[in-house]
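This document starts with one chain, in the form predicted on its own, laid out as structure tokens.
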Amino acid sequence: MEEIRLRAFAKINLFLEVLNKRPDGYHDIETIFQSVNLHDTLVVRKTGRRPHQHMIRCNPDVVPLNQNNLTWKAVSLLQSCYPQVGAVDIEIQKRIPVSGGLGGGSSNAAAVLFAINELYDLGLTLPQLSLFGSKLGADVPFFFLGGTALGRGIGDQLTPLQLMHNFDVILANPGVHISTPTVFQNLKLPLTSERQDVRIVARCVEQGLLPELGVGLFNRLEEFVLVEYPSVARLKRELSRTVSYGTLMSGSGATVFSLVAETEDIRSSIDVLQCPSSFRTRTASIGLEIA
């Protein structure tokens, strides 16, 4: 095999509570990840160049095309353990908004780890690939699982959840770039008695209680982002006016999503949002797939 084409899906966070700051600088969290059908497409090819002469092609100018790209780091990580891995070309067709809280960079990194494993017959299992992924980013391991999952620790300790019913999702991104480290640095951690309970949302997910799930949507990071980024707050207000089950910011932003019923005609609602990126998508059961 000389090349492989993959779809790398986005995620939203149906719940995100921050528990405490760890000695290593990360934060312990409780979150519920949910894959959605919005995806990037990646093509990874072997080349005859020297081992570290990778080439990345991507459409948006905001994506680094050098060793600062997470996909480049994914290849280098495997090369550090498997010297037979050579240089690759990585073509990324982006649809997931960059720095949008949808895990696009992490899903791309997971896709490249998967691709290198296939192209070079490394024989790594998905749990082993997840361990490599955790060295690149806290939510990279989720994309090897996909679907719906409860995340603990820094988000890498995953427990699969059974989503009773799929549902439609509106995604809207105002086009601002938000630094995740900055958001966490400015966050006021809740007292234990003030923390939201992830088990309530997990139960709604597994029992198919969509209205109750909409009410239970929660993201602690909104406390900082909605104040500091008015465009995100405006999008959330406008989406909340649509006929939907609930609206929330995903991850550290800037994407906001709404859960909607399949029968709702929300095209006009999307049209009036006046934001650079808006999509109607649907929950998905996978994080990666061969295209």
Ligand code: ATP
The other form holds:
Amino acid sequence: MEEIRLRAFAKINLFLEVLNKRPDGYHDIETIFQSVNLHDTLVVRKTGRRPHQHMIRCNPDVVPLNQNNLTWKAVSLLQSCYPQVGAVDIEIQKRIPVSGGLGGGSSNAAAVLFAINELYDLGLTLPQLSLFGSKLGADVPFFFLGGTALGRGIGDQLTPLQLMHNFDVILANPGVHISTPTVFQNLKLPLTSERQDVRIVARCVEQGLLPELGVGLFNRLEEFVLVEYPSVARLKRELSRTVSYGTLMSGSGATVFSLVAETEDIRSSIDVLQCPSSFRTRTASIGLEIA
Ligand code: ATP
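Starting from the form predicted on its own, produce the coordinates for the form predicted in complex with the ligand.
Now the full complex is given, and it begins with the chain already shown.
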């Protein structure tokens, strides 16, 4: 096989609580990941160039096209263990907003690990790919599982959850760039007694209790972001006024989402948002797939 085309889906976090700071500087969290039906498309192609001469193209041109791109890092990581992996061309058609808390970079990285495994017949299993993924970013392993999952540790220890009912999701991104490390550095850790319980949201997911799920949506990182980034707070307020079960910021922002029933006609509500990047999507059961 000379080339492979993949869809790499976005995620939202239905729940995110921060437990403690670890000696290595990362934070232990409890989160519920949910795949949504918004995807980037990637084509990965073998080339005859020297091993580290990769070439990345992205349309629109919104991410680094060099060693700083997570997809480049994904190839390099596998090359460090499997010398037979050569230089590749990577084309990324971006739809997932960048730095949006939707895991776009992580999802692209997972897709490229998957692609290299196929193109070079490395024979790695999904758990093995997932382990490589965790070296690139805490969210990367989730995309090998997709669907709905409880994440513990730094978000990389995953337990699949059964989503009883699909639902529609409105995503709205105000276009501001929020640095994830900055959000974590400025976070005030909750006391143990203040922590929100992930099991409540997990139960709502598995029992299909949409109204209760809407009420239980929680993200500890909002405390800092909504104060420091008024545009995110304003968007959340506006989105809360639409017909929805609940509204929340995803990951470290800046995307805000709300859960709506499939039957709701909310076109006019989306138009009212006056947000450059807002659209309706839907829960998905996969993190990536061959296109
Ligand atoms: P997460 O939700 O996993 O914290 P995010 O959705 O907030 O991530 P990304 O879109 O993954 O953010 O981008 C984070 C950073 O990674 C940006 O600075 C971006 O330039 C960089 N980056 C590197 N490679 C990619 C890629 N292939 N796609 C998107 N961003 C990338």
